[in-house]
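This document starts with one chain, in the form predicted on its own, laid out as structure tokens.
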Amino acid sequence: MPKICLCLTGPTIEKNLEALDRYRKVVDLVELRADFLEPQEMFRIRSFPEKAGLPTILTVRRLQDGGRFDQGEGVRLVIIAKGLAFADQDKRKNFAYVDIEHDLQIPAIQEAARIFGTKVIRSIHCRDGVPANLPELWSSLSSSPFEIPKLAAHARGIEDTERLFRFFGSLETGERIVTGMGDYGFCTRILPERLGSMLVYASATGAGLKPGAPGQLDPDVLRKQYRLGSDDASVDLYGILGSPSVLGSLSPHIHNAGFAELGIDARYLPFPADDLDAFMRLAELLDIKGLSVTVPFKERVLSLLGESAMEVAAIGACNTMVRSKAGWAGYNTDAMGFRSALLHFLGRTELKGLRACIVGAGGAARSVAYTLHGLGVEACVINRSLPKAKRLAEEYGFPWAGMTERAVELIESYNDLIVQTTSVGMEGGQPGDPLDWYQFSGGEALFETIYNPAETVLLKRARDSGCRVTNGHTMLLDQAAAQFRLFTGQDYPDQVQL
């Protein structure tokens, strides 16, 4: 079962400690990354292990390979030959793993390592994507018998990502450390035991210390969000698919405290993704067994159905995927999550002769036009684009604009309520704000489908103007509600406060 190795970037080894006080209980071993180290602590480095209390690995790691080390090889030797006490009698615990780069070849230290009892790490990191030549890369870093091979890749996209589970999933088991790199590679954080992976790498954030590689996660998050070290191999898995930004997403929370609740041996997790079909082989690969979209898949996946809820063909979006004899059905709960939402926010249960309008034109507000419309409300659509626009708005006769003088013609007839569905302002999306033209009047009511962050720049301005204001946080509870629902036909449980 893959352990959790909390990495300490610490500049001194009392840092360290103290973060490893923080965790000790949530983690199996520690990384001592000397490379962060102030000059004058790497050579206290031999005391460490001894004072840790759990199996150590040594790294120093070099600038070229994503570290911090710029003094020279000749210094690196030194330090690491000092940190494994090569010619200590003592009777110290020593580091239990060093880990060596695929270049770096010592005959001397190899064999001193395995006369002190340290194992070694053989490690290659690729920074510019997962090699073209991957087999024959790691049969050259696996070949000696004595060390454990290590690839840490960026991930470019998620192509990347399913090459490396295709790959490392193919192989028989045997010790291995495996990580894909970056945001497309955050899910070989989550299912390190897909690739084989004997550890998956986690950082001190919460005791205040930098990630030592792009995508470490903290610990508690491994433990308790995504309950790492549970029975791995058969758990099912959920996620959500989307653009980078659903790493912001509140979903796998929503979802992994439902599991946890009911006792679901269940996991969901966030697959950022830049490219569908590769998305969707690596969904075979992993026997994904649903999915919440976002954008920008909403659209996209409609073609991908094998079967479809009503709704989803009236909407011309579909926001969840569930696997049936089928393929996969798709869904849409975002109509009746918003529809839940936009009752309570305006206190009213009839809404004919209230005037909106819909800012965006994607898949959430194509379920915010069907919403509207099915509840009477008079509505207008402005978009950037002119002709997804135009597509959406004459579907339910509305009028519609570009984002022209005529939007501030419309906007000004149709703002009883404005409903902002596009991704400006959202984290990990593009910063701003979509109606900075608008001014308020402060009898605005404004519904922001973006939770996180729970205030933009739009939001903000809005509430200083005197409108009722409200972001997309209950809209993501009741349609998760749903999703949840149609994942594992049980009922959201009361009793998870979210």
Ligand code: ATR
Second form
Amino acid sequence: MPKICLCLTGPTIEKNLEALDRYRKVVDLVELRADFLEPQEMFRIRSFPEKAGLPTILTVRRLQDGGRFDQGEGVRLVIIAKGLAFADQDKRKNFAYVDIEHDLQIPAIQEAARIFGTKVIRSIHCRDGVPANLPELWSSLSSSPFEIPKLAAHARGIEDTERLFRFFGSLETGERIVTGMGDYGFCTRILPERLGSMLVYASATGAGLKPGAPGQLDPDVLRKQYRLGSDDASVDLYGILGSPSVLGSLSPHIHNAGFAELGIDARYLPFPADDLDAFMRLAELLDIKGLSVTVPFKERVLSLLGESAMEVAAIGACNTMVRSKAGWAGYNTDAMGFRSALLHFLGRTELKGLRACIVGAGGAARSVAYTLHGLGVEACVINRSLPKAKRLAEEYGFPWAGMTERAVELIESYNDLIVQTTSVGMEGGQPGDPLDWYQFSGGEALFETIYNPAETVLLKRARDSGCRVTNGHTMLLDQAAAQFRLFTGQDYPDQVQL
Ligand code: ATR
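What about the form predicted together with this ligand, after the form predicted on its own?
Entire complex below, previous chain first.
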């Protein structure tokens, strides 16, 4: 079972020990990042393992490998050597591991490590992506039976992540450490067992320390939200596919809390993806059982579906994929989530004759148009790209316009309700206000489908003008509950506090 290794990046030994105390119960070992220590503290590291009371990795990471150490190599070797040699040679009090880069071959250090019972982790840091010659590189790293090979590669895209899982998933078990860094490598930090990695590094952010590498998660997130340490290899996997914002998505929190409450052995992860084909290969490899689909893939996944629910074809967008005999079955829970959240927001059970403006013409807008049409609402569509506005609007006989001042007249005659569906203002998306040329009268109701941030620039401006406003939070919860039912066959538990 993979262990959680707390990466300690404090400026002093004391600060690191304080941070460790905060997490002691949820981590298995620690890494002392001596390169983050103040200069005078670097020479006090020898007593650290005894004070920590947990197996400890000593690392003095160089700048070129993503660390902080900027002094000469001679000084670095002295620090490592001092750290290894414990005065009374009591191996229990020594560093359990020392992380040494692949290009550092110093027999005296390797010999000292052996004498003091410290195992060498032989590491390579690939900051420019997963190298093309991964198999050759890995075999050169793993050439000594006395050393543990470690690869930390920055995933430049989801294809890099897929290559990591494909390569390491096919290797025999054995001691090794593998991490994909950065947003696209996020899932490697939740699924170390699928890479055969003996540990996953975590950062003490809850204790105020910086992550030791991009993408490291807090141990509490790993244990509580992703339940690392349960029967990892057999757990069913689910996830949310999107770009660029899924790491800030609330969906993992919602679904994982539901699984935990009902005792379902499953885990739900965010998968930021820049390439749909590469992601789908990864989904096959990991045997992902179900997916939430968000910007910008809701329409693009249609061609992957072997079967789909009636509303998917009617809306022309799919936000839920579930494995079926036909490959993937597609559903759309956005429409149902929007419908219930909208009726709740307006405090009405029917909306016949209401006049509404749909802002945007992407996948989310398609669900909104379908729902409003079904409710008998008279709507118009405005969108940055005119052909897309026209295509969506014509399906329902709605008028349309581009997203410019020229649309003001149209909005003004369809402004009982404005539904904002674009990604403008979303965390991780383009900042700003998609309607900055429109003056609210105060009589409009604004339904902003974005929920992160809770208040977009547009929502704040509408509220300040006296409009009734809501964000996409309730819609998210309602559509997620419907997804949960499709994923598990069970109702989302009421008792979960979100
Ligand atoms: P989703 O499936 O969530 O709706 P999508 O299909 O990619 O995502 O649609 C995104 C919507 O946001 C589209 O209406 C898009 O406008 P275009 O059709 O012109 O691309 C809109 N959008 C994205 N960025 C925008 C921007 N900077 N300004 C205005 N609209 C934008």
